[in-house]
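We begin with a single chain expressed as structure tokens, specifically the form predicted alone.
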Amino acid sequence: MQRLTTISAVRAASRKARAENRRIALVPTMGALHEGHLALVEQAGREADVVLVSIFVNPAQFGPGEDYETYPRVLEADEDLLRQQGVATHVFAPTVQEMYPDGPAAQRAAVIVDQLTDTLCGAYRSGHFDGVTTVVSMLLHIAQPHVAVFGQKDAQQLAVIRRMVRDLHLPVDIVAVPTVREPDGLARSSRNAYLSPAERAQAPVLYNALRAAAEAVREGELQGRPLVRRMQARVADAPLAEPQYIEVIDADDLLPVDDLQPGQRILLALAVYFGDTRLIDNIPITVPSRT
């Protein structure tokens, strides 16, 4: 596995792979890798011959007061994990200056996806998705992959990137990987390390709430508000949990849904604070047809 730190080096590796008719997969990450990331890398290995994992804590997607400065940066440990897995062929670990030569605040060009970024996390993290789409667009242009792999846990990010790729006619396939969970159901996340023991003990309430709503949909509930109330009641069982949003949304336009239609693809989604730690989770589900 080779570490690359410059854009020119990644472009050279990409040109070489394409000249050899080898398929390239990109797995964009911010590092602090865990089993969820490794599942993305594993899928990338099924999709391609060359697997490039980017590790870059992107300042443009953090807002004021968020955890950019304290976000874990453990490149050596990340590379050890990737070597043990044995799938990644390259790691792209650029500096902020490499990606933003004049600094992120001086960046004048950006990729913005309207509407899909107005709800869920986008309603509370102004500019976050502009930073995400811009850096992902940069990575796609730098690496020129045939496929890029993302996790379902970040469902809004996945939908936004898919729309960006579609609308800009970017020649890359976007592959989604189901959320990887701890044995108690908590979605794997780099931010789980921030949780205190008491918070960690209560955090599985997120998945429990989502499962309760998903089961209600399967049993025939077709109204969004009762589903939201069901999730709210489950989350309220955890005294340390402070919900930011709990919603039932359409999986395509990411707008709230009141009347569910058979065959409709929806997301049960929530964001909850435990202290200063913000966790997100979701379950995608297709509304069953009436019998």
Contents of the next structure:
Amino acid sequence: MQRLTTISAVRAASRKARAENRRIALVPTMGALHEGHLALVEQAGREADVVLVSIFVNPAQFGPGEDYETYPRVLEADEDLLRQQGVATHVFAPTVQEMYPDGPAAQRAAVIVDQLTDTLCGAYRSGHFDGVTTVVSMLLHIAQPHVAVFGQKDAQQLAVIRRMVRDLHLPVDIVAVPTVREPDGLARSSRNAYLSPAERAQAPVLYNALRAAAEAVREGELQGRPLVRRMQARVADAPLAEPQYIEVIDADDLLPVDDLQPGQRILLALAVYFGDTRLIDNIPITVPSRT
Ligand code: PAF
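Can I have the other form now, the form predicted in complex with pantoate, not the form predicted alone?
Below, the chain from earlier opens the complete complex, with every other chain and molecule after it.
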């Protein structure tokens, strides 16, 4: 596995792979890799011959007061994990200066997906998705992959990136990988490391709440509001949990739905604070047809 740190080195590796008719998969990450990321890399290995994992804590997607400064940066440990897994062929670990030579604030061009970024996390993290779509489109242009792999855990990010690729006719397939969970159901996230033992003990309430609502949909509940109330009640069982949003939304336009239609693809989604740590989770469901 090769570490690349410059855009020109990634371009050269990509050109070489394409000249040899080898498929390239990109797995964009911010590092602090865990089982969830390794599942993305595993999938990338099934999709392509060359698997490029980018590790870049992107300043442009963090708002004031968010955890940009403290976000874990553990490149050597990340590379060890990838080497053990044996799927990644290249790591792209650029500096901020390499990606934003004049600094992120001096960047005059951006890629913006509107509307889909106004709800859920976007409603609370102003500019976050503009930073994500801009850096992902930079990475796609630099690496020119055939496939890029993202986690279902960041469902809004996935929907926004799919829309960017569709609207801009970008020549890349977006592949989604299901959320990887701890044995108690907590979705794997680099931010789980911030939880105190007491918060960690209560954090599975996110998945429990989502599962309770998913069960209700399977049993025939077709109204969004009772589903939201059910999730709110579950989250309230955890005294350290402070919900930011708890929603039932359409999986395509990401708008809240009240009347669920059979066959409709929806997301049960929530964001919950434990102290300063913000956790998100979701379950995608296709509303069952009545028999
Ligand atoms: O999901 C993430 O880790 C980031 O948002 C991404 C896609 C790597 C862009 O910085």
